[in-house]
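Just the one chain here, the form predicted on its own, laid out as C-alpha cells.
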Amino acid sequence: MIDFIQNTVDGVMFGSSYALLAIGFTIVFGVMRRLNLAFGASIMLGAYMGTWLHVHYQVHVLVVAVTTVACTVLVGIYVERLCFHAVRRDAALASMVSSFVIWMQLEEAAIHLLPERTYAFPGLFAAGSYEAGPFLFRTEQTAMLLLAAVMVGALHLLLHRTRFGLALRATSENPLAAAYMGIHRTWTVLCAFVLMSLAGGVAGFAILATDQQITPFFGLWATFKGLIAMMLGGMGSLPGAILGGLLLGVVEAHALWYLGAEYRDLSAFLLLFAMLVSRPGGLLGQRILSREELAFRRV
C-alpha cells in the first residue's frame, strides 16, 4: 500500500508538467474550436534560444527564462499570423496541418540553432526531496505543481474578471453575436495565442529546468502530453487541464512501477482511447460538448 501510494504521489507530482502543458492548448482550442499542432515545437524553440545563451555566454538563469519565454511568444505570434489569421474561419482542417507544416520548420530550426543531441538546462534551483512520514516529494516538482495551480486561478481570474477575458468567452461562445457586439476578433485571437504562448513558455522553462537537460524530442513529448492531458480533462476547460494532466501522472507511473518503462506510453494511449469511448467529453468537458449538441440540434 506505501509503494502503491508513493506512486500515487509521484504521479500527481509529475502530471503537474502535463497540466501546464495542457492548459496552453486549452485557452486557444477554447476560444477558436482548432487545435495548434506547432504548440510544443513553439516552446522547443523558444527554449532553444535559451539554451544557446547559456551555452555560449553562460547567462544568468533568470535570462534563460525570460528569453525563453519571450521567444515562445514570438513564435507563438508568427504561428498564428500564419496558421490561422491567413486562413479562413471555416478551414478548420486546413489550419491544423498548416500549423503541423510549421511544426516541422520549426523543429528544423532548433536542430539547425543547437545541432547536438542533448544539451544541458540550468535548473532554477539545486534538486532536492524531503519526506513525510514514508513518503518522499521531490522539491522541484512539488514547486511545478504549485506553479500549475497559481496559473489556473490567474488565468480562471483573467478570463472571469476582466474585460478581456470576457471577450475571449464571448468570441468562444459565439464570434457572430461577439462581433455584432463590438469584439475584435482579429485581435482577440492573437491576444489568445499570446497568452497561449506565454503559458506554454513558462511551463516549458518550468518542466526542463527540472530535467535539466533538453533534446530535439521535446516538441514532440510537449505536444502529445499536453493535447492527451487536454482530451482527458476536457477539452476548452481549464480546471479539466489540471485534472486530465494528473490523472495521466498517475496512470503513467503506475504503469512504470507494475509494468515496466516499455508500457508508460502505451498506458496513457489506452486511457485516452477509453476516456474517448466512455466519455467524449472529457472529465469536465461533457458539459460543453452537450450545450453544442443542444444548439445543433436548435439549428
Contents of the next structure:
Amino acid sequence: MIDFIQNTVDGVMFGSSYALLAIGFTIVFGVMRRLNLAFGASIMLGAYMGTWLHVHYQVHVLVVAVTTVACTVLVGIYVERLCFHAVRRDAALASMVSSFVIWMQLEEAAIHLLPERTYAFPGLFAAGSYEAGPFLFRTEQTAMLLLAAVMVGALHLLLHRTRFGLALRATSENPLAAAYMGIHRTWTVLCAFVLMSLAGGVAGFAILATDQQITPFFGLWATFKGLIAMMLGGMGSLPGAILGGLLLGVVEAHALWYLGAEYRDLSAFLLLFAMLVSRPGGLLGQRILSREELAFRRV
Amino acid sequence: MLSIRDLVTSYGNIEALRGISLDAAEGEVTCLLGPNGAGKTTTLFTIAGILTAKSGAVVLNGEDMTRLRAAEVVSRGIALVPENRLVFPRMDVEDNLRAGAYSRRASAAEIAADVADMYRRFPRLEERKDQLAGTLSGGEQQMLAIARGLMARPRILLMDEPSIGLAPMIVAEIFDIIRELNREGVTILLVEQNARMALDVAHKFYLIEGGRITFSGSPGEIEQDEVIQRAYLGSRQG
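Mind giving me the form predicted together with its partner chain, seeing as the form predicted on its own was just shown?
Every chain and every other molecule in the complex is listed next, the one we just looked at coming first.
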C-alpha cells in the first residue's frame, strides 16, 4: 500500500511536466486545430542552447533555465512564422508536414551545436531527497511539481483575467466570430505559440534538470509524451491536458515499479490505445459526434 | 451616415456584388431584402471588412472604410451580428459580452458598466450570466449575439438575418428588440428574408437581386409594388 501511494505521488510529480507539455500542444491546437510536431524539438534546441552555455562558460543553473525558456520561445516563433503563418489557412496538413520537416532541421542544428550528443544538464539542486513519514520524495521532482503548479496558475489567470486571454479563448471557440469582434487572428496565433513555448521551455528545463542529461532524442521524447497526455485528456481542453499529464505520469510510475523500466514507455502507449478505443475524445474532450455520425452508427 | 457607392466584391472570378449603392440614415433601420445568394451577406461582409471590395466605396460619416480590415472597421464603429448568431458556445454569457467589447480598449470599469447596461436591457441574459452560451435557447443566443454586438458601442449595427431558425413567437420578440434599440437611437442595417416582419421596423428598403439593387423605397412604396408583394410578402392578391 505504501508502495502504491509512493508511486502515485511520484507519478503526479513527474506527470506535472507531461501536463505542461500537453498544455503547450493543446493551446495551439485549440486556436488553430493543428498539431505543431516541432514542439518537442524546439524545446530540445532551446535546452541545447542552455547546455552550450553551461558546457563552454559554466554558467549558473538559473542562467541555463532562462536561456532554455527564452530560446524555446524564439524557436517557437520561428516555427510559427515558417510552418503556420506562411502556410495557407486551409492547408492544415501542409502545416503539420512542414512542422515535421522543421523538427528534423532543429535536430540537425542541435547536433551541430554540440556534436557529442549526450551532455550533462545542470540540476537545480544537488540531487537530494527528504522523508515525510514512510514516504521519500526527490527534491527535483518536488520542484518540478511546484514549477508546473505556478505555470498552470499563471496561465489560468492569463486566460481568464486578461483581455488577451479572452481573445485567445474566443479564437479557439470560433475564429470567424472572433474576427467579427475585431480580434486579430495572426497576432493571437503568434501569442499562442509564445505561450506554448513558455510552457514547453519550463517543462523541458524541469525534466532535464531532473534527468541531468540531454540528448537530441529529447525532442522526440517530449513530443510523444506531450501528444499522448493531450490525447488522453482530450484535444483542445486545458483541464484535460493537466489530467492527461498526471494520469500518464501515474501509470508510468506504477509500470516502472511493478513491471520494470522497459515497460514504462510501453504502458504509455497501451494507455493511449485503451483510451482511444473506449473514449476517442479523451477524458474531457468534447463529444465530437455529429448528427450524421450518430445516424451512421445506427445503420 | 453609412453610404455605399458602386460596391463590387467577387469570390475569385465570380462577381457577387456588381455595383451596389445604398445609404443607411442615422437613427433609422435600413433593410436589405432579397433571395438566397443575391449578395446580402456579401454586402455586410464587405462593409465589415471581412471581404475586400474590388472597387467602390464604403463611407461612414465621411470616413472612408473601404480598405480597412475587420478589426479596424469594428473599432471605427461598425459592429456585425452574424447570421446563425455564432456565440462562443463554451464561454459563459458574461465572457461573450466582454469579447464584444474587445475592439474598444476600454477600462475594466467601463466594460463592467456596459455589461450591467446589457443586463438591464436583456434581463434574461442576466439570469443566465454564468451559463455557457451554448446551453442557451436559440432566442437567447440571438439576444446574446445582439448584446455582444452592442458591447462594441457601434455607431451602426449590421444584423444578418436575426430571425433565422427561430420560432415565430421568438422572431416577434427579436423584432421587438430591434424596434426598441432603434427607439433608443441605434442605427441599424438589417438583412432579412422575413420581409413581413421587417416591414414593421424598417424605414427604408433595398431589394437586392443577383448582386444588384433592383428596388429601393419606403415601406409604403414597397407595399404598393405588385412584384415585390408577390415575391417577398406572399400577398393574397397575387
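Residue numbers count along the first chain shown, from 1. Only a predicted model underlies this, so the values are computations on that prediction, with no experimental measurement involved. Whichever C-alpha set is largest while still superposing within 1.5 Å between the two forms counts as the rigid core.
- Core-superposed comparison between these two forms: CA of M275 displaced by less than 2 Å.
- Superposition of the core reveals a Cα shift of 2 Å or more for F135 between these two forms.
- The Cα shift for W257 between these two forms, taken after rigid core superposition, is 2 angstroms or larger.
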